[in-house]
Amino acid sequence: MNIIKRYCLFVFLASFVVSAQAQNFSDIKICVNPGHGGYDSDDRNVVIAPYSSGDPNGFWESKSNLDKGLKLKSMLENAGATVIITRTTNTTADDLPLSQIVAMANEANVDYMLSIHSNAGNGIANYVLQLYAGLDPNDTYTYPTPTPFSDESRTISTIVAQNLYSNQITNWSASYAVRGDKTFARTAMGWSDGYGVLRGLNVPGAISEGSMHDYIPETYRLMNGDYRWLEAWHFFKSFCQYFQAGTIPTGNIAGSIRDSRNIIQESYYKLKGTRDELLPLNGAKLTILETNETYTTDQLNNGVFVFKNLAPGVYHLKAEADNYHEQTFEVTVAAGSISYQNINLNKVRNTPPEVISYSPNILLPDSAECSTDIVLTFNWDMDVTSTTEAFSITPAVEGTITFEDSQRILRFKPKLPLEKATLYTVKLAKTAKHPDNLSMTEDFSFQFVTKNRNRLQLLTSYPFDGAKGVYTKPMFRLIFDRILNTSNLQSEIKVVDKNGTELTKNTRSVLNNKVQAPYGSTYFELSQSLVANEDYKILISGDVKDEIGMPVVEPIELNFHTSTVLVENQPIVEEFETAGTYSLSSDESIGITNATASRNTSKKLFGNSSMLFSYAFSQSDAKVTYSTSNPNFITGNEKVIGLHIYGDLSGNELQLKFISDNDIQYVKLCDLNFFGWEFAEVALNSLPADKNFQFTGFRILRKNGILSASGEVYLDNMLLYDEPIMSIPQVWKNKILIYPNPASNVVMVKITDQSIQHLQLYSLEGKLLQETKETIMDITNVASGTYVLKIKTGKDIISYPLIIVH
């Protein structure tokens, strides 16, 4: 609540009468448009502590507009002009249709319209934006209202914004903007035809935005009635300058009271770096000692005070407030200005700084996470230089020191995680000191162990580092050991090509942590397909971090080639394509929960479907087995069978399953390490060679994996030939030398025992690229992917994988 006591001289108070009646506005009419009107939806209600929505008493744009048009219509009418105000009232009723409006204000013939309104910028700004009825200066554009006095209106709201951003107790995001009611409207809005307040105007005017209502701490200071008064007496003062309406006799002292150190802990927005963000002061007292007149601010969070009408002079203003050390500031008063004085009092601190409270604050033995931060509260706020120098770690650790809640807490952040298992020794010297100059009474000092773990470690991946065969529409699986901390997952982890160009994520395909407590996952997928034989990079930033704050550290890199995956260029033996020729074969499993084999559509390669075996394990040494009722092709141990398979990075182990009446063969095919579709082949010459086996199905074998517990495995187009496409046969392994393997530009190749007689490259489809029969091929006019090596001996052919990168 304002006081207002004015003890002033009669010889002063007649001065100013005399001299207020110099001003000279009898030939001027003005339209006075206070926005909105009355307490409707469409009437700017926002919501601020302690008022609840759609309370009359908080803050409402039509009420704040009212206030603001009736107090510049007193000061117009005192200096002799003639106002007509569309509304006195804030009522809906009141609340005239915009072409009314338009209409009065013609009819009267004024020689200015302001429209009062505040604006809203989704609370993040604040500025003064001034529509004047009319078209920017370049804009050539048509519309269908003409706008007579464009110029004029322009002139006249530029000086209206010059003074509205004069302000310096309210702090602004960015300078006044002055625009064309038309062009605004059709770049800004979308609309045709300007806004309907101005639309058909055929007199100067515009619409001004004072200020943006819907930044809170803008809020509190459009509560406070002398802060309207200001804009108010900003508008008048425009209209004496541009109607040469004589120079107003008096000044103004206004600012606000703020703390100097501690800060507003209400989480709304505040402009960073600026007053709005320290802790106005309710209730404080200003005194003119010249005049002994107060000013008692409210108890809106708002600090707002000011002293009007002041003659010309200097002044001696006196700040106070329960618990703050008071100060007296000199002020001269200007006739027709604003002086403004912002006050940041300090705070009466009359004992001594002690450590309330800190943290890691755990009893030996027990120990604390290695990513912990080190904290300290205190009982008053700290002076930083002196506490900061005080603050020490044994043993030694690099961190960075700051300081919250108007410093009354200092966090020390260690730049790494802690070392596991050690002791740690945290001092604070006696030399720490409040503000006041008070240090503490002794030393503070304090204890704990750390845990025995200090990074969030990456468990498993697909791809993984060194895989080759990666289908071009990955699904990426990256897994943890701990719940990751999602906050910076989309920036920190990325997939690059081989130029090092990010590529874009599909955000709909992002899913993190969905494995189970306490591991932590994400997995998505890419907008657009890789391309086939380049390579990728997978990049983890040292910035992953867990849910308890513990970072990677070291950035983890995950190379990877791509592939078709697709082979169709052998015999396919089975299709996958009917239902039901796959069945559990429960006397072959051993702890399982469910399992099931299915035709899948969703899910496929080729034709119309694949197959889908889902399993549920119940215990560590579990085994699913997959028999077929239709067996179709009988082999020997010297042939290749290739699968198309959709892994579940499970890392369980995949067999194929053959028969020679009664003896039962299994054969890994491969390890499921992968997630989503590769291509997998095996040489069945672990078969015993003097017999024929016919295929019967596919067993599963648990293994110890994160993922083990449970998967779904799609598979499509199994093939059986002659020679391995994508390995070399364990035989040749130890006999045979091929580089460099990712060649560029030749690759060489040498075996014990046997000599070369032909080198032949084909691409993965089958097709023969070139050949020699030198040991060194040239590989320059080959482009960059993989291929299949074929080597040629007296005795055998030998197939082998090569990378060639360029």
Contents of the next structure:
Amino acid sequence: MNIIKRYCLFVFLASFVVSAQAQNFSDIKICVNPGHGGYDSDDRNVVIAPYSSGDPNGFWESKSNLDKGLKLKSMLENAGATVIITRTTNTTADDLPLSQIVAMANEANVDYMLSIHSNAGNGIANYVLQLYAGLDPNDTYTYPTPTPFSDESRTISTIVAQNLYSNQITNWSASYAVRGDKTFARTAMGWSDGYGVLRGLNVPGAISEGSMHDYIPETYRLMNGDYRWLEAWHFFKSFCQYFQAGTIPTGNIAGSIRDSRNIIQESYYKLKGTRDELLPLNGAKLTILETNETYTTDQLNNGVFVFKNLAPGVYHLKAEADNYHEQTFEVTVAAGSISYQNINLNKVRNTPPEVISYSPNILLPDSAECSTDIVLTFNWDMDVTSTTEAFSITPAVEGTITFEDSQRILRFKPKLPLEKATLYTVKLAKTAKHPDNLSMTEDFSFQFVTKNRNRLQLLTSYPFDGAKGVYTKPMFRLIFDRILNTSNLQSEIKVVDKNGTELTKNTRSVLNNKVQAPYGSTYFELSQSLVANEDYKILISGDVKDEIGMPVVEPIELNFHTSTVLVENQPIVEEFETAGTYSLSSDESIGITNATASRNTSKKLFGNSSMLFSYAFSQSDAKVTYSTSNPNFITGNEKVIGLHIYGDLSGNELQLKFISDNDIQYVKLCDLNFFGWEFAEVALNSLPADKNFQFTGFRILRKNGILSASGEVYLDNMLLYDEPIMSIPQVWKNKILIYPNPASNVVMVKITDQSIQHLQLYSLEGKLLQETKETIMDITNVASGTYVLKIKTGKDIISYPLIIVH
Amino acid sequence: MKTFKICLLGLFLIAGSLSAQNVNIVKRYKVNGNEVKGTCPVLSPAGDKLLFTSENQKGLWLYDLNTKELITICESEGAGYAPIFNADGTKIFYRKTIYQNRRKLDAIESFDLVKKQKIEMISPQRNLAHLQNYQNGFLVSTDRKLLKATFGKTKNNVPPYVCTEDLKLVVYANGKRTELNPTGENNARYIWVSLSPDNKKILFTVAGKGTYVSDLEGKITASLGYLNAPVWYNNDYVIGMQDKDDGHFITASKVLLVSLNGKIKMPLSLENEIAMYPSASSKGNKVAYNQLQGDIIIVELDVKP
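Can you swap the form predicted alone for the form predicted together with its partner chain?
In what comes next, the whole complex appears, and the chain from above leads the way.
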């Protein structure tokens, strides 16, 4: 009964409104210029589904502009205005030269010229831009040709901008802008002569860029003719205001109708946190109950609806869509305005929620990675609160729950990797419900077992923690137990100086995952040299991950100390300058696929060259010997030999070969557990006394490091002198024998002149892992990685890096 | 009124090197001086004086090509839109645009170059069409009525007056107003209409179609193709511009001389300039145009009959 009364009232009001003619444009003449024309390359085709590129039925700015222009023309003429429209078809022939458009406005003596356009903003912006003929008020630039500032153009452009910006169906990325066209063209477009359609114009005029047609939600809206009508109506209202031509006697109801929770799945950009993310409802039906006027939304993914030219009053708007709960809204319409009613409908969910899939879905004896997320997928979008409360995992795991795909997917992300080799039980209690308040009919649960690995491990590095003689131009090499995810390596692995200042990497030097799978690696150099004799650190964040997302978790800090490496004040016995002086000694080599010695000019510290010794082993107990054809010094066991070595991080052992008559002796110089230049020395006191030995070459013994199979070692200036010149740790290196290193099952330690009291094995983070009073330590149960072995003697405590590989 | 003495730099570029049958370019030079920058130049009948305006036709300045004197005629809005000289070049007639209640009205003023005197000849009107030289004054239509405004006694032999009214081509002749539609196109929009020096032909452009010449009855006698802002050089030649744009900006434009018989189409501007809005003086053998960035160029021609 009430609705009938209201309807009668509306019939009366509507008839009154129709008969009223409040506007008077009878003496106003306006030029409407729908920008562009045709379906050509400059007519701004934006490709949106279901249309292909170039399809005239799709979005074209030229077509959209024309439709707005024709609608505006109709409104103005109905109000008595004279309208000069510069084109009436969307054809190339009607795409007039700008000079002709200007001439038409001038010769017709119009009171205002409006050039209708839409804009482009790289698909991520949407705002109103009005460009009036002239300059910004604060523009002090001296233009080649003066342009008088147009107050009138600016005034009406501001009115237009404000009205367009009042549109609440769209979502704006920024407020409106009103700019002088010459200032804007110069500052934004790099064109100092302004826009052609405003040059030579002798009446107020502007270009209206009403919205951004390449912001895809707006593209879809602009495909709706009634949405374009709203823009034309805003122009019309602006003219009513500017020319004081009276108030529009009717009002309008407009809005868009969308799903209340489900979001658009297509990947095109939507402004975050706006209704543009929500799914628009195609084919939804809106009804004004008082008049029975209906509006059905189109199939073009915009949800737009418009009821035009309504008598002022209170209306009731019913919104319906298939599989959605209908809603009715009370809307008050005022003259000369648009009453916006954006509607979010709730979907009808008429069956209980259930889990339709889950992850990890791995049955024994298979197991899941410890880095896995727990994912539940539902048949309906779920109520966040009840579903979150219903979730549990045993043993308890700290983590966060998020929802995806419009609340259809629950994702539990553990804060840390799960425990190794552990049976987990995931449960979702039946109290989980969807927004229509239906709960699950029964509890849901599943189990899985994790693998025996829950950290990404650093196996070896150069510089290693505690390295002392690191060259000032180090080649950083970090090797992990799995292929790395490289997305965050640049930011999560840093080198800092003693003040904590990060040093810049040379990005062109970065090489990732160059070691053989399954290992992972990152190699890099710094942009600038380090300072000699300073402390530095490599910081490896806990967020460094491998390819399956397993993180390091506990940050790693590798301390190292730099050195000039170059030793120049001792007698030189070999300069490595002459080609052909070293060659493979096949008789003294075992298990090699190839090995060469060659003069090298690219990596050198002294003179013109170094000597490159390259090798590739085919078996585990391999060794390669290089002999010199020019044995050039003889020494006794009281001497010290020093050598500049460009290491290959293979972990293999470099030895010196000496001969005295038939007595062949090998002296260990160093382990090749570094990359790049270092200086190593060895006292020859292991040689038999009272004999002179001739140096005859080098030998490399394969160890069991992960990089031991092949390598390239460069040698430069070898020195022979009387007293060791290196620091105490280096001296210790010559007295301590730790083998094997890298080690797998046991590690043994020998010291030449002291007794060992005990051995302690520490993690790189300083955690004591195990200790023994023996000189042999069982490391079978220690995970692969780099550790610190502390050796306590009667006099000293010495720390030494130990690589464990299983 | 402010008077400037400035120099005219005779920038001799090309003399006689370009020729199209009986048309030769004798000289091309830029009118010198930073003050002489603007658009829409208008040459006096003798070609010795030059009117120009700002980009939006606000203000009007006169430059004497002989004395190199610059005179500010007016700083009003609309003053630079299609001003004309009288026949002997001693008077200028120009409009003065005002807005009443945001409606555009145009008055017509005269400026006597000898007496340096301004007179309002027509009070502000709506829909004032463009001016056409007539004796010592001008003809103009407003709201479908032809007005005559002259100094001194007006003779009875009023020539035809052609103009556009709401983009329709209109001829006032023998006391009668006639709307012509020479191309016969529905909704044809006519711009840049003018009467030939011998008062027998009409030059006009149809937006989106091209530029034509017709007789006074609207019978097309010459089709000149794409030629914007055309003006008569003499009864046989027309000067116009071929401008290009990308929908936003003017990207190129050249000024051409075109013969009505279709035999001559000769560029008068250089390839590397954006040349627009020409004006012509056949008596002075000159064409003037502006470059997009405001320099004004004079081209002197040798046109043999």
